[in-house]
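For reference, the chain that follows is the form predicted alone, supplied as structure tokens.
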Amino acid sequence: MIVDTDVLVIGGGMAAAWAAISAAREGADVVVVDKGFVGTSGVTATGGPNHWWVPPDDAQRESAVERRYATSCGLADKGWMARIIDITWQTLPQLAGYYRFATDSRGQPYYPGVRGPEYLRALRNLALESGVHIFDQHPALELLVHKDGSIAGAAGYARLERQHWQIRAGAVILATGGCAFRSGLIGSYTNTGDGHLMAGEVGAEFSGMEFNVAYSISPAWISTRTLPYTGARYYDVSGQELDIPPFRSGTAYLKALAKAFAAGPVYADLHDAPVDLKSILRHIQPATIAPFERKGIKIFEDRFEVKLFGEGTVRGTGGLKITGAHCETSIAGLYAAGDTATRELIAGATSGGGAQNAAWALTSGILSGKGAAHLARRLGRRSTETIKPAGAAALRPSGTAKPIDMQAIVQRVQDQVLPLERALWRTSKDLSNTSVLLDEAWREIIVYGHAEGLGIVAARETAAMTSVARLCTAAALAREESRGIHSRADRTDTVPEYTSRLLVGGLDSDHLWTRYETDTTMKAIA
């Protein structure tokens, strides 16, 4: 399959969909491709999402924007924030027409909360109506750009037709979410990082890679939503309660978990609980309540295990660098909303939590598909010109190939990013360790990685994992410093000069480099 677009959207949750119904109303001809279900892919679309939800009123707003700023460690940007909390206000009502929101007390419409499923439904219905064409099942692989190094489109695997596909855009958005490093996390099984991969190939900066320690709490048994445990007490196997931090505490909350974790089995007990949360969460988040009815325990009156299941980048922070007002990256033609971007401009160095984030992307993808849509129509399609496909990890090897154990590759970065003490307590000399590593790991996909058919798709997946694990590690290696969820047990104060935030990149040369993005923070450290 061939074909010319105006704008490519690569990916299938909330951010990718918005994108793609901005970019629509702009009046350009919008593809989409997703290696799931558009309206069914990521994270989005088993969970409760609530908005940053302010109303026009300058002093609210103000005293919003300075709230979350205070929280960010210094890194976040008060004007990015305030166009967020405008934008989500503006564009969240234009859904009534596809969503039925709830009503307040006042039975006036309620907006910033929705269910995921019907809201990914009703997103896809709006894109499916705005014009946009989409392919299900259609896995991006790499993407592809002209002599002058910009980007051209994308190229990838149909899983259902087994066959090839290549699209050619006047610009491309990246909307493939964050990386979860298949860690369980509901929902984030596809979260491969491949976004990250392609646009680090083509030479892409990242920025705030290392603010990926996020976990979320669930059952033992399986990953649901954290939303019933913001007032859980914990016991141990002895029934005698844990002193645990507040779950809004971040990462002294985590810690303690994650000492009580290693001493033995917790038990959460949600009895204080809201009452309100008990009557409605069924109907806001019915994924979390199955797993413990197909059990037969009363998730407010029951004690039971649990676990913290890693969320990598995905509510961590990083992603691409952001370089313009329309969610432009650091490379020409090509475009990040969602968590493949950096939410640094919003967060700062903490996750930014569901309501910050869940305005992100809807913002983002907004922007992104706007700011897609005009330089597509400012210089065309470009369709005559010569391109190159960029991709090489897994699909092009420098080296003979030969087969490579995949499955031990994903088991190697999982076992360097995922587990509480390597995460919570980093250090110069471990973080040193995982980067050798995570290189060897590279390198053996490079040199050697090669697939066919749907094998390809896999072997990428692996090379995705893998690349956001590098960029992580050496981000967090360079930031010698604890700030936000970025914790280090060598490095424990926060370091003044250090207020700015960090660049990484080189996936697409032999080593990654670091940088802060302020002269004056590279002065300081020199």
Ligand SMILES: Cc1cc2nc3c(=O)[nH]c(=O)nc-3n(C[C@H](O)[C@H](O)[C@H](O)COP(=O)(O)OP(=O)(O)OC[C@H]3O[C@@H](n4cnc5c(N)ncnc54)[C@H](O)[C@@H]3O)c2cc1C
Contents of the next structure:
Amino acid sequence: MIVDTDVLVIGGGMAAAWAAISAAREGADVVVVDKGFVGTSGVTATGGPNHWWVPPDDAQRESAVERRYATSCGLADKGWMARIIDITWQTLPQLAGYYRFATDSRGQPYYPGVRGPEYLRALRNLALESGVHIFDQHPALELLVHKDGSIAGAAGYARLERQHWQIRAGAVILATGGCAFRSGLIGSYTNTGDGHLMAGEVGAEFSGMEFNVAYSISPAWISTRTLPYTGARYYDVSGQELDIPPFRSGTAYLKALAKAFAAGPVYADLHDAPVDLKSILRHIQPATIAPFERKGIKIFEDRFEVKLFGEGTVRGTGGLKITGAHCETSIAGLYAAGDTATRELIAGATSGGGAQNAAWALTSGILSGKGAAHLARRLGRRSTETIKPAGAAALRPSGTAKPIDMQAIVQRVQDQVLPLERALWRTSKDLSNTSVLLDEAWREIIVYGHAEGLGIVAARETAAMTSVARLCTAAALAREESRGIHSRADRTDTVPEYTSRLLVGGLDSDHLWTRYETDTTMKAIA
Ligand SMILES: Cc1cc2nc3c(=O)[nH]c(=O)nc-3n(C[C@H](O)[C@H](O)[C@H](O)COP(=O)(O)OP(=O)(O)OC[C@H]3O[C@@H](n4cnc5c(N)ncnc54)[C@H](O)[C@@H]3O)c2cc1C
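The form predicted together with the ligand is what I want next, because the block you gave corresponds to the form predicted alone; please supply it.
Following is the full complex, with the preceding chain placed first.
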């Protein structure tokens, strides 16, 4: 299949859907390709995302921005924060004809908290009505580039038809979500960092990749949503209550839980959850209740064993560096939206989960859609120009192709990035060792990696997870301090001189590099 369009959106979650709707509203011809089905794939579809919601009142907005800025460890941008608040406020109500919003205690529509599955279905319907062409089950594998290095489209593999596809476009928006390293996190199976890999291969820069230490608490046997755990109490196997700081304390909460897990099984008790939550949970997050009912456990009455599931850059904030007001990246013709982009601009060094990430996914979608549509109109489709595919890892081996145990590589990556003790107590020594091991895995993929048919998708996912792990490790090694959710056991202080965003890149070359945004000297990673 070969298609020509103005704007190609890669991804199928809320950021991709809003981006497509926005580009179509600007008059562009828009194609969306998703690895899964637009409406059920992505991390929003399984839950009830809450959006950052502040009325358009100067005092309220300023106070909301100041409050969140104070937790950003100096890395957020107040101008972006105010923009995100504005666009979210203006945009969500536009779904009214497609989505039945709940009502508040005064009978008014309650916009910020939405039911994920219905929200995604509503976005799909709105996109289709706006004239967007959706190709489900069409994972993208690589970007296409013009001779001048600007982006010309993408190529991929249609799972059901079992055939390759190529889409040329005037502009491309990457909205492939974050990377949760196949931790089992709910809704994240397709979040393997494919967009990061594709962008990295054309030389894109990333920012904030060290802020990838996020975990969500769930029953030990399956990942569910975290809403009910805000008032949880925790117990060890003997029934002794554990001293765990509140959920909101972030890293302190995670560290206390990690220590408890190291000593043995941990059990949660949700008796103290707000009464309102007990009555509405089934309606807003049905996926949270079902796994308990299947086991005959009463979620708010019985104690049950829990586990932490890694969220990587889904709730961590790192991603593609944003270089302009319409979510441009460092590569001409390439835009980023949602979790694929860095969310430092609004969340800084903390996790953007809990309200800001959803607001960012929506607004970065709106902005990138607009920007991409305008660029495509300004430059035209350039359909007659020569283009070339930019993918390398697991597509075009530099040596003689040979079978690689991709599952073993995934396991190696997970062993380096997911264990709590490694992630929460980072040291230069451990990070350096990790870096060596990940580089070995990467080289194996680059030199020998090759696959056929559907295997190509899995091979690229493995390459993508490896590349994201490398970027995160390089950034964590370079940021020689503790800040926000990046916690170094060998550098526990926050160094004022490092109050700057840390960039990382080099996936397209032999060596990764890092540099602070304020510093022009790139530091090579050995
Ligand atoms: C448990 C949990 C609870 C959360 N709750 C909240 C909350 O209450 N408030 C909040 O602000 N944030 C919350 N978040 C974060 C929020 O859900 C995300 O920030 C948001 O969903 C990101 O949307 P997205 O479109 O960028 O990514 P996703 O929704 O993950 O979508 C990514 C899409 O890209 C597709 N894709 C991936 N690779 C390819 C490829 N190669 N080709 C084509 N398509 C591809 C996937 O199939 C998927 O459809 C939560 C996250 C989790 C995990």
